[in-house]
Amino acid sequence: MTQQRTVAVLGATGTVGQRFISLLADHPWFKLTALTTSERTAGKRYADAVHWHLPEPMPESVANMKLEPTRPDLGADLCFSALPTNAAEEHEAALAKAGHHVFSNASTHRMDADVPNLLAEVNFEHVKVLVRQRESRGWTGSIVTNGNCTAIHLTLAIAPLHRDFGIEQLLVSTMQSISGAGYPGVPSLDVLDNVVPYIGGEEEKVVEETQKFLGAWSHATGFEPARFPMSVHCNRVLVRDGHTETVSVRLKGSPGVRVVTESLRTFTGRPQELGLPSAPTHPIVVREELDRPQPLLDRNTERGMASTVGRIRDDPVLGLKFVVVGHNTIRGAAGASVLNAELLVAERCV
């Protein structure tokens, strides 16, 4: 990179906003320009607007700059949306349709025929449909989403599996981070001394989102979603951050726990060739220790953008399980989105 592209944040108060902004405010390759908000909140301080949550202070770049409205005249080439799924109805297409490249956090757009949902390392091939989606829409801009947080650490986890073995069968449970909800999220009064074991559309969205990326795209038939059955039990608990996830999976061909082990363990991807600003050195980093993976430990695991995984053994049900744990406002939501970016500059996508 040569040159700094100058970057939004939209929706930028909010959690996933924050953290953003945190990845983007010394990014060698992004300059921030530009933060937007509500109608109600335009025109302030964002030091002034905004309750930081994050432990890491609020970055001295941001603090005086103005929080505007999310129009499609904004200063900005490239434009993180972190906006809630109405507002990212409203705004997404028409930033797209003046010519910026939004990149999503929202699930407005994630399922459409003409969008790639792109988890940077399994399905960069994805990206090819964004030639469809500026010539059918009229846009000379473009929406590129990342995944829910949850399919995006367990589609880390097994697409080596399924690339190198195949899945026939998969069963998810989650135990997912309070973060996860947003701020100020679940009432404690819900999820104090309890598991709340129903998170609204989580468990259809961990299934849509995982097939599609795990699966192909051509100019003949569009998206084709991989086609294995997945059982998803998703439950909230009283954890601040990470997500942990207990998968058990059938591969065809019934390989042992050595080889699993060594296909995750192995397991790069595009951003590590290109050696891009935010990617993992590992993608997946397995664990062998009898009690790990756990959020409070290893959530950050490298910078917060890798999936761990851990307790690899023989399940007598479906063959092999497992244990993944993920940061889920890194890796999950924001950084996810950044890595995207960083690939299709460096690619010459947008």
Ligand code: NAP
Given for the second form:
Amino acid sequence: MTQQRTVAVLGATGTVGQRFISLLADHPWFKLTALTTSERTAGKRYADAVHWHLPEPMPESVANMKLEPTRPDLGADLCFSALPTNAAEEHEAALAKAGHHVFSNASTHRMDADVPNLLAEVNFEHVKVLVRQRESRGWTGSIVTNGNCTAIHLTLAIAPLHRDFGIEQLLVSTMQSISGAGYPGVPSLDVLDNVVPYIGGEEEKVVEETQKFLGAWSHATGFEPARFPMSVHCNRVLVRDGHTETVSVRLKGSPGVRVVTESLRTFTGRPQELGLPSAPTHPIVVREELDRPQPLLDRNTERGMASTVGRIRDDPVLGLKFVVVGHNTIRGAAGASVLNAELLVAERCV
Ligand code: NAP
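Mind giving me the form predicted together with the ligand, seeing as the form predicted alone was just shown?
Below: every chain and molecule of the assembly, starting with the one above.
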């Protein structure tokens, strides 16, 4: 990559915004030139406005940057959006119309018929829809979304199984970390000493986004989602970072544990072929220990960019079951967006 691209982080003070800043501070291809917040915070120095809560120090190069309001004439080519849904509704299309390439974490445009919900190893062919997006909306820029953090780790873990065998039925129960709700997030009196068995809209998102990720796109028919039935339970638990998902699945031909393990272990995609800067060497890491994966021990595997799978075993009801752990704000959000942007830059799609 010869030429650096200028990038902005939208919603830079939030949980996902901080992750973006940490991942972009020394990025070899992307130069951070703009940070945005809401009107109420704009004008302040980043270090004065943010409640920094990552363990690594705030990058010095960012501390003195001035926060700008989110507007279409931002001085950056690519925009990494960590905006809340309503702000994404207001700003992302306007930015794309003004020529920016927006990589969004908000749910606002994920299910649009002309927006690729991109998971870099899984559905790169969906970016073909960008030609239609630009033509029909009259944009010179674009919007590419990330999936929901739970859908991303679920999809990474089941994509090779759907490709190699075919999924017939899927049952998932999640234990989702509190950082998944942003900052300040879930009130401590609701979550301490507790499990909250409801996350508004989450179960529906996991179903529709997983099926979109694993579906097809063609010029003739548009997006055709994968059609296997899914049953999803989403729960909030008192873990700081990292979602855990227990998965039971019926696969065509009932392949055994050994074959399934091999399919997961050897899975790679376009980011690995291209050697992209943020690509994990192994997007799925399989652990053999009886008590792994665990969020505390496994969420940072491959710099937080992999899904860790373990406890792969026979299931008397659906045939096979296993556990998945993944970092929700890295591969589940900011890291996935940065990888999507690297892929589209490398493939000259943006
Ligand atoms: P958050 O911690 O609540 O942060 C949201 C940030 O957006 C706030 O810091 C706020 O900044 C800023 N903001 C509000 N209105 C704005 C505007 N008009 N322009 C620019 N900035 C504005 O939320 P989050 O967890 O980072 O989530 C951000 C987005 O990512 C959401 O759409 C969420 O659904 C999605 N997401 C989150 C996760 C996760 O694990 N947390 C995972 C996947 C996707 P000020 O108050 O300082 O202005």
